[in-house]
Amino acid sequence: MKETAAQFEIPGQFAEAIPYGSGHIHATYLLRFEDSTQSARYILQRINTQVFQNPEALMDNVSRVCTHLRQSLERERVRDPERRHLRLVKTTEGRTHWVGPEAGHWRCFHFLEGTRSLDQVDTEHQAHETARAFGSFAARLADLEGPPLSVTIPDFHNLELRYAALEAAIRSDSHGRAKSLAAEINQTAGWHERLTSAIHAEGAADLPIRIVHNDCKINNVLLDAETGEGLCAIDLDTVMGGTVLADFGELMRTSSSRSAEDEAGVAEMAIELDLVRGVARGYLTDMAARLTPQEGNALPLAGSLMAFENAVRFLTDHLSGDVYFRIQREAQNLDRARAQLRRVELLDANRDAIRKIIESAQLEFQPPNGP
């Protein structure tokens, strides 16, 4: 690890590197460097090139996004701009990443001190600040100039393709798990039919394409450790063209319940409307003025869609032998799938209440003359 860290423009002497974070995809380490007067920390990651097969395009996206956010923050004269966007550490050759032995692709970021992330929300304030940070992120990227960002994962939120992959995994049953999952498979098929109909009924099949984060989980925002203010969106690998449903839906999926993503006790799971209000008001603080009426009308469906998509992905991975999402215990992806199916059910049952909360937030933050 010391030799890898030496490839980046980091002042001082290498002190340590320890595994860091709870991400499913990349191998992440927290570095510490020291000199005679101070100690500084950095995030070092080995990019998972099985998931992100074009790391050059990926890092070009990340670099463009980081640069644009910095310029936007400076133009707005926002307080503490360096804590509100990720800052890449260039290699000693001035590149965005380093390619090491065995084609290992490595990148480095400044560590944002005095921050923390959450794996699940407990309060409306936490839901609000997480969503507000993501909404501000999307709003600032609305005027990103230049060519479209590269597609880092093709069809990332293509629900029909995801469902087709599940059907293929069921047919192949490579690990002999399908026979015991008839209830989950049937439940998934039923929701696929219902939500496909709802997509068309709610006008969500043809929304505008804009730059979105595409992975707005609550642990992809850094909060101020003391005040809880939402500061910085992280994990920028999936930032590319998409619809607002991906971001708002993922926030609603992960921040509308106090239950964990892999909660085994699904019977006790509930949608908390105070958290829903936090998500809606937070995200729409900066985004209400940018959404079309068609987008606003589709928002109440977003949480159910993203919960279902994740249920499909987790169930597919469990059937395939847990090859995509890292697990810490046996059948964790199955627990994740069951928990997400329960969230689909709960979010769908609460859709009218969610719609009223969203409409109230839209009125609160919508300019008088509309978007």
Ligand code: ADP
The other form holds:
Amino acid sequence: MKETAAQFEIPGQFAEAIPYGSGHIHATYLLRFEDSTQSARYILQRINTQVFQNPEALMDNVSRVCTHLRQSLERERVRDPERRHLRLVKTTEGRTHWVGPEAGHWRCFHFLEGTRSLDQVDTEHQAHETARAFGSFAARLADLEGPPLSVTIPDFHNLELRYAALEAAIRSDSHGRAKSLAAEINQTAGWHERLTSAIHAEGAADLPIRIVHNDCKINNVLLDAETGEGLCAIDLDTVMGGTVLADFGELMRTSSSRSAEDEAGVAEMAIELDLVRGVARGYLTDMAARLTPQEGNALPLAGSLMAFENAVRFLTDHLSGDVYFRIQREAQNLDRARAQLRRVELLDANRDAIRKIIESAQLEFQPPNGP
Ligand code: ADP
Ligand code: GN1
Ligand code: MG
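Alongside the form predicted alone that was just displayed, please also present the structure of the form predicted together with this ligand.
Up next: the whole complex, starting with the chain shown before.
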């Protein structure tokens, strides 16, 4: 790790590198450097190139997004700009990342001090600040100049392809797990049918493409450790063209329930309307004025769709022998899938209440003459 860290333009001496965070994709390390008077921390990541097969294009996107956010924050003289966007540390050769032995692609960010990320939400304020940070992020990127961002994962939120991948995993049943999963597989098929009709009924099939984050889960935002203010959207690898459903839906999926993503006690799981209000008001603070009426109408469905998409992906990965999402224990992807199926059910059952909350947040944040 010391040799890898030495490839980056970091002053002082290497002190330590320890595994960090609970992301499912990259290998992340907290790096500490020190000199005689002070010590500074960094995030060092080995990019998962199974998942991101074009790391050059990926890092070009990330670097453009970081630069644009910095310029936007500086132009508006926002307080504390350094903690409101990710900052890459360049390599000693002035590059965005370093390609090491065995084609390991490494990158380094300044550690945002005095912040924390949560794996699950507890208060309405946390839900609000998480969603507000992601809404502000999307609003700032609306005027990104230059060519479109590269597609870092093709068809990332293509539900039909995700579902087809599940069906293929069931057919090949490479780890002999399908037989014991008949209940989950049937449930998934049922939701696939219902949600496919809902997408058409709610006009959610052909929403405008805008730059979105595409992975707005709760632990991809850094909150101020003391005040809880939502400071910085992180994990920028999937920032590219997409629909508002991906971002708003992922926020609803991860921040509308006081339970873990892999919660085993699904019977007690609940959707809490105070958290739903936090998400809706937070996200719409900066985005209400930008959304078309068609996008606004589709928002109440977004949480069910993203919970379903994640259920399908976790179940596929469990059937395939856990090759995509990192796990800390046996059958964790199955627990994740079951918990997401329960969220689909709860979000769907609460759709009318969720719609009312969203409509009231839209009124609160829309300019008087509409978007
Ligand atoms: P993954 O794609 O594997 O989820 P992330 O980029 O989300 O990787 O990073 C994993 C975790 O590391 C985050 O959830 C967050 O807790 C922490 N983290 C990442 N970047 C920073 C940073 N610049 N400052 C502080 N913490 C960070
Ligand atoms: C992954 O990278 P991370 O842990 O923030 C995944 C998301 C899933 C999420 C489920 C690139 O997010 O799409 O929704 O796990 N990221 C990628 O927790 O596949
Ligand atoms: Mg992450």
